[in-house]
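The chain below stands alone, shown as structure tokens; this is the form predicted on its own.
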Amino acid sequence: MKPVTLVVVGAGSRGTTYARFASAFPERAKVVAVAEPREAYRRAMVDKHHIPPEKAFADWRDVAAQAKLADAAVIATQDHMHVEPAAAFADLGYAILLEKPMAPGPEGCRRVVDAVKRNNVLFGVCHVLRYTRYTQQMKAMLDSGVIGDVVGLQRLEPVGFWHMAHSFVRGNWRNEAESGPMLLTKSCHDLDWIHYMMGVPWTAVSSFGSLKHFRAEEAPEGAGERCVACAVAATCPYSAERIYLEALRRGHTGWPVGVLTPEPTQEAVLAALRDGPYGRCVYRADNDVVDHQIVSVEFDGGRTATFTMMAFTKMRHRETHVFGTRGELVGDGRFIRHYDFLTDKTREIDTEADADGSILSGHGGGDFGLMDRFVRAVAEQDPQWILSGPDETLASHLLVFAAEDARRDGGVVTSRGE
């Protein structure tokens, strides 16, 4: 069987990650074209995947103007740039893998779904957490009834103090007008995961949260505009020099350092901190997304779930507690501990016990799991391999938008409003 051919639209961190599947499994997938406006990142993709010069484009519209170049399009542009290429490539008959979120608002999401259904093309959204070994193990346990009927669920997303500073204060997802609210750009993964675990429609949602800390009013006395020339950098946990140069010293030349510069040397990183957005003081940036938020959801049958997004933590796996009528599950992204009411015993499952150390082990194996299933779906023309298709993704996105409306209005939003 010939490998599935891919065009990568957006050769940043996520697009590059998904393309790595083709490098690891050349018999199954091949990147044959790329669209990326930044020359250095476009050139890196060309060199890595031996893409002919005539199939390297600065604008996705130039790809769409060609005869169909590949079996599938992997769209990993910025959030507000998803709808147009997704609709265009659907009209051209490409199978589509779209980075989350689908769009910054419900209208854009519905437009994408309408386009893929109208053209009857395979479609998946990169809700990679659905595809991890951990998620699939926990889902199987819940569906088997091992804890009886699910009554409630608690989930914590410990974003991590430096990750918050990198992506949501200094980075591409810092400002709602340019990307979207935090609950969409970061935590749509989690509300989608909760929706997947519950397995029934949501009925009502409320939410609270705000931007508490990363504001000018919270700046320590003497803080400068940039970390490289700041009198208090030595005592600031959010110092950009500390975050990126320490990562570089530990040998991390990919994310997050690779976001600053395609040439991860100390000189290049320092230049980026002097001149680019990632060197700004976290108290003097143009960010406005929340740094903490809670969401409460009611589902069909009276099930309830709570979700907490918290910036002020050590960066680590999400933590989940599921309560059932016959037991409970506690998970940390790798280990699942099952307590059984009848036997009064606890057993622990290591969901990575048989992991193979794949280079695509990001997101707990979710990056590999997503690409593995999407490529298989395209090869076999079978949408059943895709866990995050148009209908399920639209449902969880509508939950995110409803929760954000509830946060802003201070009320409860019901699914009837969606």
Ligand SMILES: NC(=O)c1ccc[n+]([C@@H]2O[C@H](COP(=O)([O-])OP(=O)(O)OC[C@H]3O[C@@H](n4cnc5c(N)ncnc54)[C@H](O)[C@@H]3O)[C@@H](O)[C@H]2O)c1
The other form holds:
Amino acid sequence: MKPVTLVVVGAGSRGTTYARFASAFPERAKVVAVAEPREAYRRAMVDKHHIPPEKAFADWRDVAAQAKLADAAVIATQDHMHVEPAAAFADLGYAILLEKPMAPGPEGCRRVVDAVKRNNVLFGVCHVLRYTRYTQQMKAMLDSGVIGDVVGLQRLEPVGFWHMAHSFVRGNWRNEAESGPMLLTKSCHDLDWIHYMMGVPWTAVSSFGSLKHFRAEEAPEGAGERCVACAVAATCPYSAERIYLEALRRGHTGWPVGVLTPEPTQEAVLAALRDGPYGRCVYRADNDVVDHQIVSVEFDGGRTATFTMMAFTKMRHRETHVFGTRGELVGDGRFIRHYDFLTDKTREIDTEADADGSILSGHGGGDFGLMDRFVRAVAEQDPQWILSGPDETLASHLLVFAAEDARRDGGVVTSRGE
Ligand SMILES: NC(=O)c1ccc[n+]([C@@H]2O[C@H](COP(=O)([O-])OP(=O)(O)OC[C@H]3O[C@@H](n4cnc5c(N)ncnc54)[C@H](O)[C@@H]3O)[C@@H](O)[C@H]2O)c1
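Could the form predicted together with the named molecule be given as well, to go with the form predicted on its own?
Below is the entire complex, every chain and molecule, led by the chain shown above.
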């Protein structure tokens, strides 16, 4: 079988990650074209995948102006730049893998879903958490009825203090007008995951949350505008020098250091901290997204779930409890502990136990698990491989928008919008 051909739209952090699947499995996928305005990132993709010059574009619109040149488009542009390319590539007949969120609001999401359905193209959204070994194991356990009827679920997203500072205070997702609310840009994965696990439609939602800490009023006495010239940097856990230069010293050149500069050397990182957004004081950036939020959801049949997004944690996997009529599951992103009411016994499952070290099993398998299934769906023209297709993704995105409305208005929003 010939490899599935891909055009990567947006060769930034995520586009590059998905393209790695093609390097690892050249017999299954091949990157044949790229659209990326930043020359260094475009060149990196061209060199890595031997893309001919005439197939390297500065803008997705240049690709969309041509006849279809690949089987599928991997759209990994920034959040507010998803709807237009998704609709355009669907109209051209491309299978589409679209980064989350589909769109910043319900109308955009509906436009994308309409376009893919109208054109009958394969479509998946990068809800990578659905594709991990851990998730698949837990879902199989719940579907098998091992804890009886699921009554409730509790999930914590420990964002991590420095990850919050990097992405949601200094970085791309700090400002609602530029990207979207935290619940959409970060936690849409979690509400999608909860929805997937509960396995029934949601009916009502409420939410509270605010930007508590990363505000000018909270700046310590003597804090400067930038970490490189700050009198209190040594005692600040959010110091950019601590986050990036220490990571570099430990040999990390990928995320998050690679986000600052395509060539992460000490000099380049220092220059980025002096002049770029990632060197700003966390108390003086133009961020407005919440740093903590809770969401309560009612599901069909009176089932309930709660979700907490919290910036002020060590960065670690999400933690989940699922409560059933015959038992309980507790998961930490790798291990699942199952307590059975009848036997009073607990067994622990290591979802990484048979990981074979390949990229498909690494890091829980999410990014490449997604690519594995998407590429298979395109090769076989079979949507069943895709776990995050148009309908289920639209439903969980609508839950996110409803929860955010509930937080803003301090009320309860039902799935019928009443
Ligand atoms: N699924 C996940 O777990 C996950 C994780 C992180 C980010 N994301 C999402 O992935 C998307 C991309 O995030 P990222 O971190 O890779 O961002 P990024 O900024 O590194 O990459 C986006 C790229 O799009 C390029 N671009 C801008 N205009 C373009 C145009 N007209 N045509 C083609 N390319 C264009 C940019 O130059 C940039 O390189 C975002 O929507 C983000 O929310 C998803």
